[in-house]
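A lone chain, given as structure tokens: the form predicted alone.
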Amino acid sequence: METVTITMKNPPQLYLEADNVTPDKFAGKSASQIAELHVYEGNTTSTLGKYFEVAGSAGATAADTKIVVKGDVSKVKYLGMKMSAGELVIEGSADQYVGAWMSGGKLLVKGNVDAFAATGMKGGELTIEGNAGNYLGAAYRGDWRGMSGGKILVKGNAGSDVGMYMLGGEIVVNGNIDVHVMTHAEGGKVIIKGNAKSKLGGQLVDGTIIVFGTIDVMMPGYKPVGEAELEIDGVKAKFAHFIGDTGERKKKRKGQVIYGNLYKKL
């Protein structure tokens, strides 16, 4: 595998959209071809290269390509967008749309992320190992498409409306969560190790919440129907079960109700 590395070299006054930065468009281009990829501060289109040192080379496919971007990227939006395969490291921390629409490939996160992250994540894998912020995973704005494969983990906290219309795939949270979890999922899990506020699976069709610590307020739509032990990476526990959102609109499975799942550890 080929690495790129990009180092900030002029940070921007404005937000920097940097939708280029992915091992698919870097593949099979030197450098200097790189350098050249547009990016848009505000409404001025501009070049990578005018904002970011390029050294290295990239691999002749996204797959052989990995991506290290250095410096203070804060300001800097959509890096691995739409990325299918490769790698793509970021040493700080970044604005929204990290690996928005992402559908493979290993993107990692060594700060925090702003909003919108994963927004329609397809598949592949993103690891944050600081915080996530609101709609982690959710549907874009005026869409009904969330995330539908791949895995997120977060050894941070979350902000609110994680799984937003989430179809399937996974979140795990290592730390607290705010409001609005899986609002109008159809699929899907997210796995809270810490605590979650209020307002978890509302409007809830299918899928799962488990979490391992508090929950403030519990939805008025779900029903307790007894304990289950679960076991999540490598431990068993034992949570109590519910289901809803029972105020929700519900698929039938084989002339069976289909409810979503909520465990909270006991």
Given for the second form:
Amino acid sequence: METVTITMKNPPQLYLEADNVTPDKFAGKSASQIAELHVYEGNTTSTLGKYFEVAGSAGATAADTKIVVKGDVSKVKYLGMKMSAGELVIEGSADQYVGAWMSGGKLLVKGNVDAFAATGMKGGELTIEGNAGNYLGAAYRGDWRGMSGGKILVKGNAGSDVGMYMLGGEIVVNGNIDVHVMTHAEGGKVIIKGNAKSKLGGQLVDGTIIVFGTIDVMMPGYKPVGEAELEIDGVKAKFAHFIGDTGERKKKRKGQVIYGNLYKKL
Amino acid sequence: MTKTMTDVVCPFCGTLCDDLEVSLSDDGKQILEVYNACVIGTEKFLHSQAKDRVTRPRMRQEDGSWKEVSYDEAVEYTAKILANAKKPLMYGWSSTNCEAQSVGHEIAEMCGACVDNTAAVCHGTTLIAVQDIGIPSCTLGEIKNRADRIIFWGCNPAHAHPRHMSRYSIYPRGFFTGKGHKSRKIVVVDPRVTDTASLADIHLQVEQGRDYELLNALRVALNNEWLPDVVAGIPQEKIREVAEVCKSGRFGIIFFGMGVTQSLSKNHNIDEAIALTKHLNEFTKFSIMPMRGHYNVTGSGEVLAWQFGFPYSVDLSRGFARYNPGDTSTIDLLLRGEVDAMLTIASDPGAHFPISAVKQIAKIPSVAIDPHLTPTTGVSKLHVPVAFVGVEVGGNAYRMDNVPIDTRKVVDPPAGMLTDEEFLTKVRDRVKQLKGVK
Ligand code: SF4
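Please give the other form, namely the form predicted together with its partner chain, since only the form predicted alone has been shown so far.
Everything in the complex follows now, all chains and molecules, and the chain you saw is the first one.
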């Protein structure tokens, strides 16, 4: 695997849209070719090389390419957008839309990410060592297809609207989570190791939410149905089991109504 | 002899009353009285007559004082800051006509600007929900003539839309609602005991920030499913009772306002309220309608959606329209420092935005187009006073139920003053020159 390192040397006055920073776009290119790729600051189109120093060279394919992003990219959007293979490591914090619509490969952010990370994610692995903003793994505005595959791990806390319109895949948040989890979801799983606030699983058709900590206020559409023992990351524990959202439309399988599941550790 | 003008349209709130009468002085230059309007509507007409009105543009000087400049100089400054910016923001639009909005959008397209209206701090969340799940709605006329179940959720028309209740929602005798108020059951959902709540048959005093739970509980009740004893401070028996009241009507309507659009859950509240409305249509006829504030905020959404496909928070910076509130919305753009010039028109963000966002307006090149002196004109570099739309110039506006109504000119503006549309047209032509657009 070949490595390309891009280092921020000339930060934007406003914000930068860098949707070309992916192993897919870098593959097969030399450092100078990569420096010619387009970036956008407001209505102005310029090149990656104007803002970043580019070193190393890419592999022949995305799968053979690793990108390391250094320096302050807290005002850079769309890093890793639509990546399908290879690796991307962001050493600091990044702005919105990190890994949006990614379908494969590994994306690691050592700092925090702002809103809309992993929008419509289809596959691959996204790890955020810091905190994630709102709408993690959600659908793009107006779309009904949120995250449908892959895995997200947030080591810190996550914002509101995580997994809105989620269809599949898994999100694990080691810390706490803000309001609205898996609203409108039709599949997938969100595991919260810390505490949750309220509005979990509102309008959820199908899917699973597992909470290890507290829930401030439950949605009325979740009916208690007893206890369940689950094994998560090799740890067995007892959980209170709820099904819902009983106010929302439901699918049927073999004449049986399918409910979403919410488990809260006892 | 005074002259009386009839069928005048009130350019104040989204009710857009079209039955006003205005009496004018003999020479037709002075408004003497306004009939049929509510207090706030009357005030709007009389305010235009103020003697101390600013009638020429003013530019802020280095020392903080204001200097009068010509409209031509104002056009030059405005065109230059928009044309030279990397990401200009053009905000407001809700108290001007659709004609001016359309010219403004031409400028936005040439400059790669973000265009946003006051929905950003009001019913934008409604528009998000509508895009997500659609909306079963109707006109105010249908409500007057048919509705026998009226729900006011998080809104207080007694103060914000004073004639709404007498013209459409509570008192009027319509075709199928011949007994007026007696034909209707009124439900008010509000944490406070408002003047509207005091008119209600049922007042649900929902806990602050728990509207989403209560809406959800009503849907659960419609499905005859299990409910906790109390939801959002309301006993479950009461919730089931309200669900029955809704189901037993012939035609129901949910009106909602900023109590739900801007409190916790925002767009989700509206999303669930629309879902409840759809759900109720399994039992009877139900509709839902936002109580829009500014008289033509609906029109701004209509014109934006017609021209760019989205009703607010449109980002044209990359040459195509993008829409994602949170990223492309005005307050976020200001707070995050994403824009480098701002034009405000027909609205007052200085009075309604968080103070840190207002400070950002003061930091960047800015122009405010407004007939009044406002907190926004106070923080902007240039203030361009213009004629009052709906009083001194006519033009198209959209009522809260999306019905377009042509407003009427009643009197002339002070000599030499431009309208929004005239000023923006001059700016557009200058921007064309600067950008080399044919
Ligand atoms: S209700 Fe609204 S539109 Fe009607 S007169 Fe009053 S302010 Fe004007």
